[in-house]
Structures are given as structure tokens and as C-alpha cells.
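Just one chain is shown here, as C-alpha cells, and it is the form predicted alone.
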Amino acid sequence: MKAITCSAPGGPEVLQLTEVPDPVPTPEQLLVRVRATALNRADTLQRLGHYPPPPGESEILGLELAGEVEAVGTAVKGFAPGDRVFGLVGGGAYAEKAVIDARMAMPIPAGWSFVQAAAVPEVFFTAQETLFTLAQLKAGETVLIHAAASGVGTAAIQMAREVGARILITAGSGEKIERCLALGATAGCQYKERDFSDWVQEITNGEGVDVIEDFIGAAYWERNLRCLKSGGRLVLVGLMGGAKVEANLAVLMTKRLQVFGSVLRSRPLADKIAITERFRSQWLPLLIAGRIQPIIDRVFPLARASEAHRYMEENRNIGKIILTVE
């Protein structure tokens, strides 16, 4: 099969389309003819080779697909080849064919194409565990969601909207915050133009937010503290401005916050199957009826995955980035 491979790491022109081995599926395992894949963050990281992936997982990237079953393991129930899916992945999915765990395998639902299919699991599932599953992010409670504009952002609105939350959000472009706004966000700031907090004192009077989703780190932790309410929750969830703190725990004790860590890649796979199951009982009918959906910012094939990486480097998109596989 043809796949996007890494010459070695670094930037984005080190990913080529070759011929590898086709993979070949365990008996709780569907392999899946890829239709389509999307970018995160996670892929860019694995090509500058800061981010390998977990032990027993392909060394291709992509962490997404939807496609059609070709094959089926011999423990697997209820799959059939022809069957159309979509799920998360560990690794393999910027490839023409792939692997996954049957039960984290969802039908596609009718009428939605495998471009719209392959730009859910990943941003919806971390939104979802981020936001409530740790968070517990509740209706009338203020949020206040960092890189707004992203994959995982545009989702995190989304959902927000649905529980009833006051949703403040950063982002780097008036056009960004602007389309923001659309999905449901309450206000914006523009974090190039003024300090963020000092925008949430004003905006929130002095109050501060419930829940802060942030996908920046170090270079946000400070200013992250003073926005939280006493009782407020900080969601880690991406380190893309350093993972290295000096920190004054004594905030931490008087304003009696939380803070939590999040990741998927590495979680075990009974993990992964019990926040498949949360998606599809709680997430899955909203976007089956187009309450909530998918962002797609734009397609590329997958011969192109070196000018897609470098787009998203460039930090141009809004939503989803995808990758269609022929």
C-alpha cells in the first residue's frame, strides 16, 4: 500500500508518499480501507521526532480515518466488510489502508461523507474528556478556551453551547475570533493585540472563569492563575508554549484550583473504548443532528501531506484539516 512516511525528522518536506506493507489486523482488529484522515498537533510533533508513538502502534502518522472495512478479525462482531467507519486511532492512519479496535470503530451515519466523518474523533473526543469528563463543566459556568480557532477549539464551543456554558475564547486573527463568535462564543480576545487576562478581568469584572481550556502551557500559567475563579479548573492540554513552570502553589491553595493534564494517544485502550462509548451515547446524536458538527478548514490529498503540515504550522486554519486518500 502507499503511505506517508518520514525521511527522518524535521520539517515538513521529510514526509513522502512510499510504499510500505500492508497491515495486517489481530483478531479484535478491523482493517480499513482509509478514505480519509485529518491533522493535530500530535502529527507535527512526531515528524520533528519529539512525540513517538505509544509501544505496539504504527510508526505512520495519523491518529484518525474513515473508510471502509476490507477485513475483518476473527473475534470481531458486527462489522462487515463494505461497512463505512470512522474512529481514533493510535497511529497509521496516513495510509491507504489501516487497523483499529472494533470497538472503537463507529458507523459512519447516513448521509455523511468520509471527509465530515474523519474530522470528528479526535477534537470531539478531546473536548469531550477535557471539558467535562475532567472539568465537569456545568451550565451557567464561564469557560474560557485558548486557540479557539483550532480542531479541538471550534468543537469545545460547540459543545459548550450545548450545556448552556458562558464561552470567552482567544485567538490569534479578528477573522479567527469572528468565526468563533458565529459557533457561539460569548466574546473574544485577541491575544496578539492585548493580555488576555487583563481582558478577562475586565470582560468577566473581576470575577475570573469557572473552567480555562488551554493549549499553550508554560507561557500561559501564570496569567491562566489569575483568570480562575476560587474553585476554577486549568485543562492542560497541549504544551506549544513550554512544559516547564516555576510555580507559586500558594495560589493554588487559596483559590483552591485544579489543575489537570490530558492526552489520548497514550491512554490504554480500555480507556480509549469507554470515551468511544461516552462520545456515542452523549455527542454522536448531536451531530447526527447537525446541532454541533465538524470544522473543516480545507482538503488536501495525501500526496500532499507536507504542504497540509506546513499550513497547519503556519497556524492559517480554521477547524480541521483534512487528508483524502484515493
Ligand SMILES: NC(=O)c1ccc[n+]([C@@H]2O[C@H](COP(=O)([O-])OP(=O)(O)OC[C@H]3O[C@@H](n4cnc5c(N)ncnc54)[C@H](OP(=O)(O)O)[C@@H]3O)[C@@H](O)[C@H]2O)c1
Second form
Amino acid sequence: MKAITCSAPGGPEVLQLTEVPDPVPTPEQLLVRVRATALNRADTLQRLGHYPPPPGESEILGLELAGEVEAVGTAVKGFAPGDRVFGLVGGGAYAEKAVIDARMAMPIPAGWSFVQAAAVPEVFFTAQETLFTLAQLKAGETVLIHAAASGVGTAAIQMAREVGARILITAGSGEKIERCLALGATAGCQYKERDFSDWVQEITNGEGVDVIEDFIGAAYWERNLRCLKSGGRLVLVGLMGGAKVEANLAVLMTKRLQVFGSVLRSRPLADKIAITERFRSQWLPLLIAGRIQPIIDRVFPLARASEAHRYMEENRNIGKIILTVE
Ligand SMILES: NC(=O)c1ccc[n+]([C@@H]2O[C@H](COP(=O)([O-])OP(=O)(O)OC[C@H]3O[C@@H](n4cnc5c(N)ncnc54)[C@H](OP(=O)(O)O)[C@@H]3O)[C@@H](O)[C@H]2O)c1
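Having seen the form predicted alone, the form predicted in complex with the ligand:
Time for the whole complex; same chain goes first.
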């Protein structure tokens, strides 16, 4: 089969379409003819050599897929060749074929394209686990979502809107803020033009927010603590602004703050199956009903993966970037 491989760690130009052996499903897995996959920031880090796949996972990039079942592992029940499925994988989706544990594979809802389905798993699973399973965001609370026009951010805004939260966002351009407001954000701050923590103080009349969904890490740490009200919860979901901080722990104590961290890819299979099940029961029905939707920015053919990576690294996308596989 053809797949995107990295000739060496480096820039987007190291991605190339090459011939590799087909993956072989275990008894619990499906072999899927991939029709679409999607980019995630983690793919750019893996390409640079900073985020190796967990043991046992494919070296090929790609954390989510949509396609048709080509073969079914001997222990799998409930799927047959030709079924249209989508789901989260630990790697391997930038390819014509990939394997997925059958318990993580979901039937593609009627009327959905492969492109739509491929845009869902990583960002909706991440927002579900961080905002709700960990931070327990509730109706009437205020959440601050950073990098809100990102793939994960656009999912998080819609899910927070559905539970009835007040949503403050930060993003890097006026266009991104407009799109986030259209998705349900209450107010937005162009963080390059003004200090977001001053803005939060102003817009909440000095009260602060209950929950922060943060993808930036070190560069926002102190200002995030300033933005939280007493008893507030900070969820660290990404480290685009660095990992190391010098912390004044007294702030955590006196404001009685909770800090959570979360990753998806390196979780044990049992966790990922449970996450998939939570998503199927709580959020997939809202996607099927059209109440929430994956936000898709651009679609590239698989062979142009390097161009797609460059586009993401230039911070140009609002929502997901998709790769289609002919
Ligand atoms: N922990 C997990 O389980 C998990 C799972 C999935 C994703 N993630 C993380 O979630 C984040 C979003 O991923 P994604 O794939 O949705 O991203 P994405 O669509 O590529 O969007 C990322 C956006 O973040 C903003 N940004 C980049 N660097 C920044 C910086 N230094 N300071 C402030 N804003 C910055 C840019 O928008 P602006 O124009 O607004 O600056 C950029 O477009 C990443 O950090 C990713 O690693 C974590």
C-alpha cells in the first residue's frame, strides 16, 4: 500500500508518499481501507522527531480515520467487510490501509461523508475528556478556551455551548474570533493585541472563570492562575507555549485551584475504549442530530500531506485539516 512516511525528522518536506507493507490486523482489529484522515498538532511534533509513537503503534502518522472495512479479525463480532467506520487510532492513518481495534470503531452515521467522519474523533474525544470528565464543566459556569479556533477548540466551544456554559475565548485573529462567536462563544480576546488576563478580569467584573481549557502551557501559566476564580479548574491539554514554569504554589492553595493534565494517545486501550463509549452515548447523538458539527477548514489529498502540515504550522486553519485517500 501507499503511505506517508518521514525520510528523516524535520520540516514538512520530509513527508513523502512511499510504498510500505500492508498492516495485518490482530484478532481484535479491523483492517480499514482509509478514505479520509485528519491532521493533529501531534503529527507535526512526531514528524519533527519530538513525539514518538507509543510502543506497539505504527510509525506512520495519523491518529484518526474514516473508511471501509476490508477485513475483520477472527475474534471480531458486529462488523463485516464493506462497513463504513470511523474512529481513533494510535497511529497509521496517513495510509491507504490501517488497523483499528474493533471496540474503537464506530459506524459512520447515515448521510455523513468520510471527510466529516474523519474530522470528529480526536478533537471531540479530547474536549469531552478534558472539559467534562476531568473539569466537570456545568451549566451556568464560565469557561475560558484558549486557541479556540483550533480543531480541539472548535469542538470544545460547541460542547460547552450545549451544556449551557458561558464561553470566553482567545484566538490570534479577528476572523478566528468571529468564527468562534458564530459557534457559540460569548466573547473573544485577540490575544496578540491585549493581555487576555486583563480582558478576563474586565469582562467578568473581576470574578474570573470556573474552568480553563489550555493548550499553551508555560507561556500562559501565571495568567491562567490569575483568571481562575476560587475553586477554579485548569486543564492542561497542550504545551504550544512551553512546558517549564516557575510556580508560586501559594496561589494554588489560597485560591483552592485544581490543575488537571490529559493526553489521549498513550492511554491504555481500555481507557480509549471507555472514552469511545462515553462519546457514543453522550455526544455522537448530538452530532447525528446536527446540533454540533466538526468544523472543517481545508481538504488536501494524502499525497500533499507536506503542504497540509505547512498550512497547520502557519496557524492558518479554523477547525480541522483533512487528508483524503483515493
Ligand atoms: N492532550 C490531548 O489529549 C490532546 C489531544 C489533541 C490535541 N491536543 C493539543 O491541543 C492543541 C490543539 O491541537 P489542534 O490539532 O486542535 O491544533 P490546531 O488546529 O493546529 O490549532 C492550533 C492553534 O493554536 C494557536 N497557537 C499556536 N501556537 C500558539 C502559541 N504559542 N500561543 C498561543 N496560541 C498558539 C494557533 O492559533 P492562533 O491564530 O489563535 O494563535 C493555532 O492555529 C495542541 O496543543 C495539541 O497538541 C492535546
